[in-house]
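Just one chain follows, in the form predicted on its own, and it is written as structure tokens.
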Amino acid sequence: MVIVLGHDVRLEDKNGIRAFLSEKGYQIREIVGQEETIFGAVGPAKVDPREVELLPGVKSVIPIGKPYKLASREMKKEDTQVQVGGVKIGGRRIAVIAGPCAVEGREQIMETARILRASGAVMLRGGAYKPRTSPYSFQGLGEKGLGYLKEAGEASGMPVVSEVVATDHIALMRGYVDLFQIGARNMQNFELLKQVGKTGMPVLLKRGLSATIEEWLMAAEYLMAHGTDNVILCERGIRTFETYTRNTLDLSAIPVVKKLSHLPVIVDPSHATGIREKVPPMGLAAIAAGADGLTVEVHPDPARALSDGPQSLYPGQFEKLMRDIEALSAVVGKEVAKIPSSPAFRGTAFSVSTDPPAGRGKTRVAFQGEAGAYSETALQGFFHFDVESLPRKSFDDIFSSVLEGKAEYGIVPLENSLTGSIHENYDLLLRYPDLKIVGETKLRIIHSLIGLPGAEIGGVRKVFSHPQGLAQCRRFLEEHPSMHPEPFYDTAGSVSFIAKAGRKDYGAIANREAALLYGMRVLKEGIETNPHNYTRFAVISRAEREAPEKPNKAIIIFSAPDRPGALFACMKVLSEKNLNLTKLESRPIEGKPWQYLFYMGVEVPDNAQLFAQALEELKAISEEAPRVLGMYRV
């Protein structure tokens, strides 16, 4: 059962409840929601719900239906996000696992390690103990296998996910591997689930050769049941009748087991296909289908490979894959998740410090609007680790918090693939010389129409939102003539308005996350008039950062004399030293009427040099001195 406790629940109230549970023989969870704190009772154990009702500090009790308890979605309403090492898997990013199928000698590991580092994966498998249908082919190298897999990850920066396929294994490879991986022939050895379960590790969890999808969550609930809530499920195939392909993936338990489940899920189209061809394409169906992250094999030289090579890609292949991966991702509203340079966030190419300012637990980003709001999305897709979320009520003071202390970072947008730039922030970043483009990420905006719980969409009349949310929803709005569109200061403020007022008859158009977070009821998905809608948000910090090692993006200012050709000369620069423009945006420079600032992006090459020597050639033919606004890694 799931006991929903008070707001305000004492300790001792807690502690009461907790002892009571116990003595009845049952398991207690306590698990932390952005809402509401609640306890997870599970075991043999039946009381009558009514008597726990009763208890201090007891909001409410619901029974849960599922047999698999602390895996179901009524457990916990949140996805979780299972974090190994560095890496996160699960929420709004898509991590890719990658290796060779075995690991087969400390040069082949650390080759593969350094191609899959450099191509974007964050974690390395790579098997120590291999489970072989013929008792005649390579088994593994054991110890020595997994001593070269923990070095292959030290040396990239990446954690390290193996087999275990028995009991006796668990105590050694405790110190080899980040990720225990329970394979699809042992998805029902219930022993040694218990076993690994009890380490408290973080597991990955094959589904079994032919297993029903309950099965498969109940064999995540051994794991959780007996220690460790961190269970990524792993779909990569089951057996049918087809014989063209290795298995069969089944892409629909994914959305499936989302709606079941909290876990993250993964997937291996590998070990689905069997064929390295297939590979990519169920790869990107895969992600499609919503999948938090894939587990591909890889292999330097798969014609040498002394496991599964004819399924392993070459690494051309896997790069490209993860090129393909990078443009899907902001299709689904999700970033690829990437091992960044600082362990502070993805893409920063400055000198970025974890350690949080005295008396703050937590890292502070500051973001226009209320919670719930597209840019609150952005931030949490971008930054590696928990950060606390600063509303703020215009861009303005994003820049006065980061500079005054109060934020270490800041998240604004630039521009809108339909509506175009933001043109107070490109002004912004010019008004504060002190702070610096740290980093950027995309995000696909949807807009959902928000309603009160038991609304319909027949019944509402005002329509709530930013400007440009209803601008971006007209079609829909001229659909429905009954519906009267109401100008708002923010998008996810706006459904905090509407759930203030209590009224069905009012709605709004925003982020389904902002519905969940102020209870609130979704009427209608992508009600959006175009659906290639994406935003471009721009991280901003202080200035007192190191250069960065390797950046490979760079916006800069400059100001072109008035003269015929002047801003052709500019951009001549650039293309004899071979540099991309990735943008080119004019403002109107204050109090000098008729002359203009442009901002421009630039793709940094491989040789850093070029760049440099780019803007002395600028510096000497512009107006002013270009001014480099941010450095860093996309």
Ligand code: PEP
Second form
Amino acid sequence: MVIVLGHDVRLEDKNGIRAFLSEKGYQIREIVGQEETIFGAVGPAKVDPREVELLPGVKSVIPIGKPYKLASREMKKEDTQVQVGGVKIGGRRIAVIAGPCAVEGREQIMETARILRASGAVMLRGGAYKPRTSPYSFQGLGEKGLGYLKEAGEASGMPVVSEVVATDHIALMRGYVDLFQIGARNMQNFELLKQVGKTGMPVLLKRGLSATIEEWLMAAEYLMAHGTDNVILCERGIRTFETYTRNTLDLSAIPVVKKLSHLPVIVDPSHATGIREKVPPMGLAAIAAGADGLTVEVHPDPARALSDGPQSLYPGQFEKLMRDIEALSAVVGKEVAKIPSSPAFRGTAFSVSTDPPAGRGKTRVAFQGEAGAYSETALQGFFHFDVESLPRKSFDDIFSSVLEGKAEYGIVPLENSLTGSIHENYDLLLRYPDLKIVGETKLRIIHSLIGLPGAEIGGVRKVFSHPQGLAQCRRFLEEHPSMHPEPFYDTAGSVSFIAKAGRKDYGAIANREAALLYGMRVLKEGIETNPHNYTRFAVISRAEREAPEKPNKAIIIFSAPDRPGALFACMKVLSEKNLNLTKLESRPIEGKPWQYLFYMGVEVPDNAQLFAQALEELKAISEEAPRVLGMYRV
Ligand code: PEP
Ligand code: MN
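Show the same protein again, this time as the form predicted together with phosphoenolpyruvate rather than the form predicted on its own.
Full assembly next; the chain just shown is listed first.
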């Protein structure tokens, strides 16, 4: 059962509840969520929940009807994010694990790791103990293979995962791997589950060849009941009557499990299909269905692979798959997890340093709006570690908070794909020369109509939201003439407003996260007129804090003199150096009618010297020296 504790529960009450439950034979896990703290109590005992509800400090008791408890969504409303080395799996990120079926030798795994890392994999896989159908097939290199795997992981900066097949390998393997894999054939090897669970290490749990979803979750429950909280579920295809593909990828298991459990779910399209050319489409389908990542077999020379060659991708195919996942990620509202190029910047989405500020706990990031705003969702996708998000009233407040050191970073929207640039933020970047753009992220904006629990769409009479939110849902509002749009200063703020008002005839248009946060209900999701609605955000920081490693993008600002061909001359500088422009936009200069500033996004090539030369040449021909608003890695 789940025991929800009051917000201000006293320590002595907590201890009292613990003592009561453990005396009755329960095991207790404390889970501290965003909004509440809960005790998860599991065990063979039976106690009347009403008895527990009467204990001081208890807000409510929810019995869990499912046979799996710790793994169940009832136990934890928020998605679990499993940390493996510097990589987090789950939440708003798509993590891709890749590597050969088996470690075949030092050269093979070192070379593969280098290529995979360059294409964007965040974790390296490779079997050292292979559970093969035939005793005459290659069985893996054992400990020697684990040594090569670890070395390749360290050299490429990726954590490593390998399959554990026997309880007596556990102690040895702990010294080599960051994540234990339990293979499909061992999903119900309960002794193995118990012993691996006891290590407390993260586990990648494959679904059994013919396991039901409930059996799979029960296997996760075994791991969790014995001591690990960090289980990643992996759908890898099941046995059906169809034999064309090696297995049948059960895509529907993804949304089903994500509803039943808080654990992250990834997909292995390689073992699911067994056919190389089917791997990318099924991998993409899995991401579209909501998977938190993939594990993919890649081999530098699949024709010579000692196992699973026919399903292993060529490195070039993997690179293409990663590009396609990148394009798809924004559509599903996620970021592809990345490991930045320098070890000093490990653990972040891009090039931002992870160092928490000296003497403080979490890194602070200022955003505009109230909790649950789109900007807050965007920053949670960008930072790969837990940050404290600080709501601010205005964009200017974000800049001043960062300048004054009240926040280490700020996040500001620069551009929306439907409504264009947010000029105020470009102007602020000019007004605060000590702040620089250190990264960027984009978010698909999916608006929801939100109402009180128990409210019905038909009963909503007033809809509150930021004017942009109302404008972007014009068609929906036209189709529901009984709903009157009411402009409000902030989208998430409108949700907190209707929550306080407590009126079932009030609705708000905002991010679905805001509905969860304020205990409201999503009445309809995806009501924006145009689904191609993306916002690009810049992450800003004090210039001296950051020195992004190998920047590949720059935003600069310059003014061209008012004479024929002046802008063309500036563009020519870039064109001659073969520098790609990603954006060009003009802004009037305050106090100088009909004179303009130009904002420009430029791709910085590997040879950064070319970019530096271009800046020098621009300086010679533009009115004022061009200003670099930020150089960073995307
Ligand atoms: C593997 O990942 O190498 C493997 C053997 O997978 P499964 O257990 O899913 O067959
Ligand atoms: Mn394999």
